[in-house]
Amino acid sequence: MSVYSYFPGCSLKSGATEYDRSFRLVADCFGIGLDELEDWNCCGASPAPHHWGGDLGILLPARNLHIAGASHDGIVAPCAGCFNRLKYAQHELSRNDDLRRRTGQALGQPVHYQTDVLNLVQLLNREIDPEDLARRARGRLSGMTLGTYYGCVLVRPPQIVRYDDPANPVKMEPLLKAAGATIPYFPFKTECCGSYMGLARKEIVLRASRRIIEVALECGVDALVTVCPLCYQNLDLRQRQINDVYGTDYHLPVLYLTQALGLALGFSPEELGIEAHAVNRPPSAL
């Protein structure tokens, strides 16, 4: 069995439980073994300290990357802005002498950064066959069209995180396509959704994200389907606030990638915790 260090970040054990639950219904199901990473801490991506200068934005990620070690067989981030910190911080160490010795004093010993960091589709195209995939799904989500939105930083940028076509990323489809449901291009997978400025700048947040949802509601979908609690949160949780200032009745189910596969696995929809979800159904097709 495969074992990994688990970085579940800040979202994963606070406003985004779900996902850490359907991640591990999935990963025990496949035999993924995950093992929590002993006393993590913010990886910076929230508060965004990488903006500010310094060392910080590199000393956050960097002291998970050592917990984790060369242990097990790398580590996995779900979060995709998780995920992006630790790999901005791996590459800025692996050619910056000064910065490792720096982030060494800091740590008190020498940094180790020299893991493999995976994001959640990385992990589950890696672990999970798709041809033992389909055989346990049966077909439970044939008739439902998915939209899958990547964002912003799960792929870019490409010479960092060195994932996926950055401009037309398709590694979710070959798991959920195996889960019987259909995947239709969408234009808009990796448009941004507003990111953080929803605190400073709601209305970006709003507008952008409402494009979102127009265009795959355009495209067909029952549902979209991220690996982002920020871009989650903003496609979710703002339907109200989006409803209410352009007038617009949007109702669609926005799904963490585990949780459509949880679906297809047979777990039920409270298992996997989509009662939390603002739009808290399944897809009508379901």
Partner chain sequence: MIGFFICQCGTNISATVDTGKVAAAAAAMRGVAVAESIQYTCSDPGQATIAEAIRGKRLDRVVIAACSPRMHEATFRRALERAGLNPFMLEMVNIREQCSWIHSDASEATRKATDLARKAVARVRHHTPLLARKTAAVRRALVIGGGIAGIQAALDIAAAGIPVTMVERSPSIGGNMARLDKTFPTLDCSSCILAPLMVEVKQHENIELLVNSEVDDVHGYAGNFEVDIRRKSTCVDEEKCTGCMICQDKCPARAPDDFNAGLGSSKAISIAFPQAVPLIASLRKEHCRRFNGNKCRLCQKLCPAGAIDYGQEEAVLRRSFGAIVAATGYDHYDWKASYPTYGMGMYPDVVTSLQYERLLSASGPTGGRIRRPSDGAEPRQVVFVSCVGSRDESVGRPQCCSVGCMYTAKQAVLTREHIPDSQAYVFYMDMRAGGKDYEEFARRAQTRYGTLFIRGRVGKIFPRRGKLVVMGTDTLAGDQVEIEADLVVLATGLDASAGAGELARKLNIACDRNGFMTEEHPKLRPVEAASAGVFLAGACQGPKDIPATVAHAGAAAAKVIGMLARGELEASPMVAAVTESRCAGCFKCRGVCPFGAVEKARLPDGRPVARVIGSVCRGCGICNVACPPGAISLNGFTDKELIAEIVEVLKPDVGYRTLDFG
The other form holds:
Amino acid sequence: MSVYSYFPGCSLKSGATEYDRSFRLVADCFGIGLDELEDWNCCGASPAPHHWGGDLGILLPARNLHIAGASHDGIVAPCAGCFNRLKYAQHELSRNDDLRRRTGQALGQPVHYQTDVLNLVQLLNREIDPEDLARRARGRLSGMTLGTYYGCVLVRPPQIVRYDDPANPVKMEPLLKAAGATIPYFPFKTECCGSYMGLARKEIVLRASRRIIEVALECGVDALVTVCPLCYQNLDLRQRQINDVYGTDYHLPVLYLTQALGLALGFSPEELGIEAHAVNRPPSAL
Amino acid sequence: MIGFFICQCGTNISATVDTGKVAAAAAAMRGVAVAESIQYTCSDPGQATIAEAIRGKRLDRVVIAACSPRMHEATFRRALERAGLNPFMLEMVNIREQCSWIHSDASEATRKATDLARKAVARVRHHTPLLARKTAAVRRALVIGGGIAGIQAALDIAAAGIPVTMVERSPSIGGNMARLDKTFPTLDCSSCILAPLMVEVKQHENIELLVNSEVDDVHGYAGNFEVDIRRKSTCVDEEKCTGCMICQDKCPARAPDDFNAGLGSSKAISIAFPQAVPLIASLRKEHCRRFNGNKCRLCQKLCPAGAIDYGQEEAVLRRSFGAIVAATGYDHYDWKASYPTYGMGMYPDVVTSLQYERLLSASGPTGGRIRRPSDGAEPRQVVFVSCVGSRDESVGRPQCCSVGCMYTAKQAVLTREHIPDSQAYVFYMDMRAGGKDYEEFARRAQTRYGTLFIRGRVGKIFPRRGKLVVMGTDTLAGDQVEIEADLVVLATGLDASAGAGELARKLNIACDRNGFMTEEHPKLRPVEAASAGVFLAGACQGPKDIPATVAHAGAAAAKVIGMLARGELEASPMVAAVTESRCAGCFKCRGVCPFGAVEKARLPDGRPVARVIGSVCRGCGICNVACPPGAISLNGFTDKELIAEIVEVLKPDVGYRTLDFG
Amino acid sequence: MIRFPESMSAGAALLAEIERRSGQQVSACYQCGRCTSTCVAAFAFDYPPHTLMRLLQVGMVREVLASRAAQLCLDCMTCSTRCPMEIDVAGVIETAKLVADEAGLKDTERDLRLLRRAFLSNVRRHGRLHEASLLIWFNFRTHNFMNDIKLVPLVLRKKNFHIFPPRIKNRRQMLRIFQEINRGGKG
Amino acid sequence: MTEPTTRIIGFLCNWCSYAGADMAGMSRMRQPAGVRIIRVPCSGRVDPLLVLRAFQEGADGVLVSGCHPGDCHYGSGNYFARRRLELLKRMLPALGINPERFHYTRVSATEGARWAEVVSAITERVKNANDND
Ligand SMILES: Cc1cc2nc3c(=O)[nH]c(=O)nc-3n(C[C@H](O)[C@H](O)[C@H](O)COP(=O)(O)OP(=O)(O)OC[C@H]3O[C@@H](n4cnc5c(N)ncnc54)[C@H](O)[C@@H]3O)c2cc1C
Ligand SMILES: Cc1cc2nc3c(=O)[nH]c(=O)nc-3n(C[C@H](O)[C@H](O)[C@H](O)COP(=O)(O)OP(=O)(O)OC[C@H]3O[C@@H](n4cnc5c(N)ncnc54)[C@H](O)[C@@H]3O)c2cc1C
Ligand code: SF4
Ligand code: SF4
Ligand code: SF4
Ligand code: SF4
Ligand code: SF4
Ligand code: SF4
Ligand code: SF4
Ligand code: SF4
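What would you give as the form predicted together with the partner chain, now that the form predicted alone is on the page?
First the chain shown before, then all remaining chains and molecules of the complex.
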């Protein structure tokens, strides 16, 4: 059995607890061991790299990389943002001697940063055989049309995250297809949802997220699937705000990938935390 | 016996160089029989002086110290020839451009002139008579590719009385131009001006037309190419088929319509398009039922001419040619994989410019009515997107397609002409309208036809309620733009035609980084390829519009005619030659020669040696340096000659500081 | 009015700094506007992304540093992945933002700067982020008390939701990281 | 004449550099008198052994000048020259020749002024080359 260091990040411990829960359930099903990283800290998210010369955006995730060490088969960060920060830090540390020295100084010992960093899709692609998944899927997703929404930071910048085609990522598709869903071509799978502007510049988020929902519905999807808590927050939690501002009447469920797979594996919406979503009216086929 | 003549060039030389002193020094050099100073050597009296000396003193070598050899070497060679001497027994000393004109100190200039004279005298001793060799050239030209370029070249060459074989790989000639509707900037109908030329090719007594054929292999060299031409099996006897199209009408098997750029569909046996030349059917086995395990033999049963022969086999013809013209044109860039933001081909109403030409064309799948592929509706809002797959480093294509701006303007105009209440929008970055009357045409598109030009690139295209939303920027207005379009036309870039690289290798010529065949000099030899006897015509050399293609093809034809008119080729004798006894057969020379001028030969005892093809060698001498045993050497620039120059010009003299090796 | 060559020389040093730190060549931009075309935030910018690039080219670097756009850019990198010249536009804007901070240009988009600072001091203190306390703090600072309050019950529905900020154990190390950053310069 | 002439052998390709040197002459550009030009069809014809021979015979310096990249009359001759001569340059110290005495440059047919500059600059450098380094 493979065992991974599990870096949940702040979101999965607060606003996205259902992501954490559904991930553990799915991981359990396939015998993927998750060992939560001891005393992890916030990766710095969006603000850190924008401040203090930008280096904070490297030192914060570096501490997590360091703690993960080489003990497991890699470190998995389900939050797309955390994943991006970890990859970014790894990239910078590997090419900047001075930064590495300073990080070591702050940590009190030479930094260990070479751990394999995986995002959630990568991990599931690696550990789950689609045929096995198809056998176990109890048909809860079949007949459902899902839009895969990757967002920005999971695939960008491509030379650093080195994961999937940045313009047309497709790595979630085999899993969802094996789970029985139909995946149409969704042209907005990498358009930005407005990121962290929700608090301070809400209009940006609402405009961007509205577009995504609009196009998703145009493509005939029953739900969107994401792996990013921020995307989830903008698309689901703020969907009512979108309706208020734009006079629309959207009720498009937004699921974490692990929730969608969990449904296929036979877990109930309650177990997976779907009922706690803002748009919790289950898609028709549920 | 060496004659030494130094020129005063009036005072051009004599003002700085003491020509008398140099002549006196030369007179004392070994082998020099005469040494004279002449006022104007290149003048008639000057040349007469030399001729007299050659005859009177029985000179066999001549050194002339005067202006640059680039100025008068040819003049003096002719003078030697007239005096009965081999013209290559001449050596010139440049004491004007490289001495008198650049120095002011007379004694220093004179000493330098003397040094140079010594070096020339030493060098000329090693000269051997060289003969400009003549080789017979086959009076037949091969034209590869039957687009407008190949057609123009073939007709021009044939008009000069030189037979031509045209090899076209598709079932009809005509190339891309045959698929265009009207042409900028005059809007004349493409097939109306092209079709007569196609027919002329077919009917010309000097032209042999081989369609469904490709060049398999090329051997030989300028004047004497041996070419294998593979004729594909089409299951139709060309001699018998009358083009009645009965087979096409009745064939039950659908096949993609290549001519219509994938719009509509065709049959497994078909005639490419109604104006095809030759007008014969071809069967595509990959789509035919009979060849896919079914029983159908309908075409054979129905063909009134008995032209169908399912057992027809591929054939390879061998022909000899004196010269080859490559006219393989271009292919349309396949944009789908590189532009996911434009839908990767998922939206039927995002079409390419070529597909749009077919939608505009009266002979196209919609009979010349503009219809959206998705639902057959007539579009009102048509958005054109320029530079797709061009000027885009992110997809590895920095080059400009050079025709996109103009054909897009044309298509916008034609859109309004077809649908008066339509609106055309053109996203462009720069309007490249450099030809004669092009700018005026583009302006008319804007003023008279109401095309809205928007300066900016398109970022995304996606569907909404049966329409396509085009997101772009108007950089002049400084804002984002969104247009709901009924139809989007992508001005896709031009690629070298598929297989151009492979053909270039067979022809031993180069391709540039974009895959187009490389001319020898971008300005002064635009139709010559780097291999002697191979010429380029049209878009195979780089994207071109029709006027430029035709001009280019005509120039290529003129070169072929010039080369083959006399029936023999005269090769400069300043080429490489192999001393076979020394050659080790390592073929390093062959590896470095940029022109493929070295071939492998065998001595009677079976030993492999290198042999230089005189008519191909261009005399660069690169091989000379590469040869380990010194077996190959460049006539006129042999090691002996160069070493003699070095040794002599550095002969120690008073006042020279020499390097102390130690 | 842009006065050449004064404007170029006035901006030269700052531009060089931005190019060096971002590793991008601003002069490669040919103003196609593709970056702007799909930027989700551009409508809220004072200058659209391609204009930011142009301003840099002509030496008007201060305008870029003081722009709202530099603050509002989400660093979503959409522009960078779509630029035909393969310029990391987001990286250039990002760098401009950092240089603006260092140059003490703090007048634009104060809320946003506050929020980012608040986020980080939250992290500095606890090692982890606590979304609810950040929201409340931000609303107090901006006197917009009802901002997103309706979302709170939605979040509270979730199981295991922490009311109180979680904390990491090794907070000393956390402080050292922030100290190191401050020592590294510009803070 | 107070100073002894510094003698430099210049191998110049016929199509570009030799024509460039002619151009300098046509423009009457004064140049140091120590350069002795040997015309070759292409810089690709310049055998490193010829360069060594020139040094052996007492040349103070050797200069090879060809076409700019992409301008070679024979397409790739200057590329071969560059490869061979770079190698030679690296071997010179082992042969006891100060590499400052050997130069490889590019001058086109119209760059008369550049040729004059090259000659002056290289004459200076050869003059100053200190073999005891
Ligand atoms: C959408 C569009 C619209 C255009 N509109 C205009 C216009 O209005 N006015 C204008 O002046 N120009 C226009 N052009 C440009 C015009 O098409 C070209 O200038 C012209 O077609 C070039 O002719 P060509 O003979 O060089 O090449 P092609 O037309 O490409 O012909 C090449 C021929 O060689 C054959 N071939 C290729 N490889 C081989 C091989 N290996 N062996 C044998 N045969 C081979 C091909 O089958 C083809 O028949 C347009 C181009 C496009 C894309
Ligand atoms: C500023 C400038 C820069 C350029 N730079 C480039 C460049 O970098 N690259 C490039 O490819 N092109 C360049 N060009 C274009 C280039 O100059 C032309 O393509 C080229 O010179 C055209 O050659 P031509 O022989 O057709 O005409 P011309 O060079 O004009 O020659 C015509 C000749 O005919 C003679 N003549 C005219 N009328 C008569 C008559 N009635 N009887 C007898 N003789 C007559 C004239 O005296 C002249 O000698 C440039 C042009 C300009 C204006
Ligand atoms: S040969 Fe040359 S140097 Fe002599 S007169 Fe003629 S132009 Fe002048
Ligand atoms: S093959 Fe026969 S049926 Fe077909 S077009 Fe030719 S003659 Fe007519
Ligand atoms: S055999 Fe039948 S399917 Fe094949 S080409 Fe003839 S008619 Fe068509
Ligand atoms: S010709 Fe026009 S459309 Fe084609 S690449 Fe050049 S600028 Fe773009
Ligand atoms: S390099 Fe010299 S030895 Fe080798 S094959 Fe060529 S000529 Fe013969
Ligand atoms: S001289 Fe040049 S062209 Fe001739 S054989 Fe040698 S390398 Fe080839
Ligand atoms: S990174 Fe900034 S400028 Fe670029 S698209 Fe995103 S928000 Fe717009
Ligand atoms: S996409 Fe790139 S080239 Fe185009 S305007 Fe933006 S930065 Fe400039």
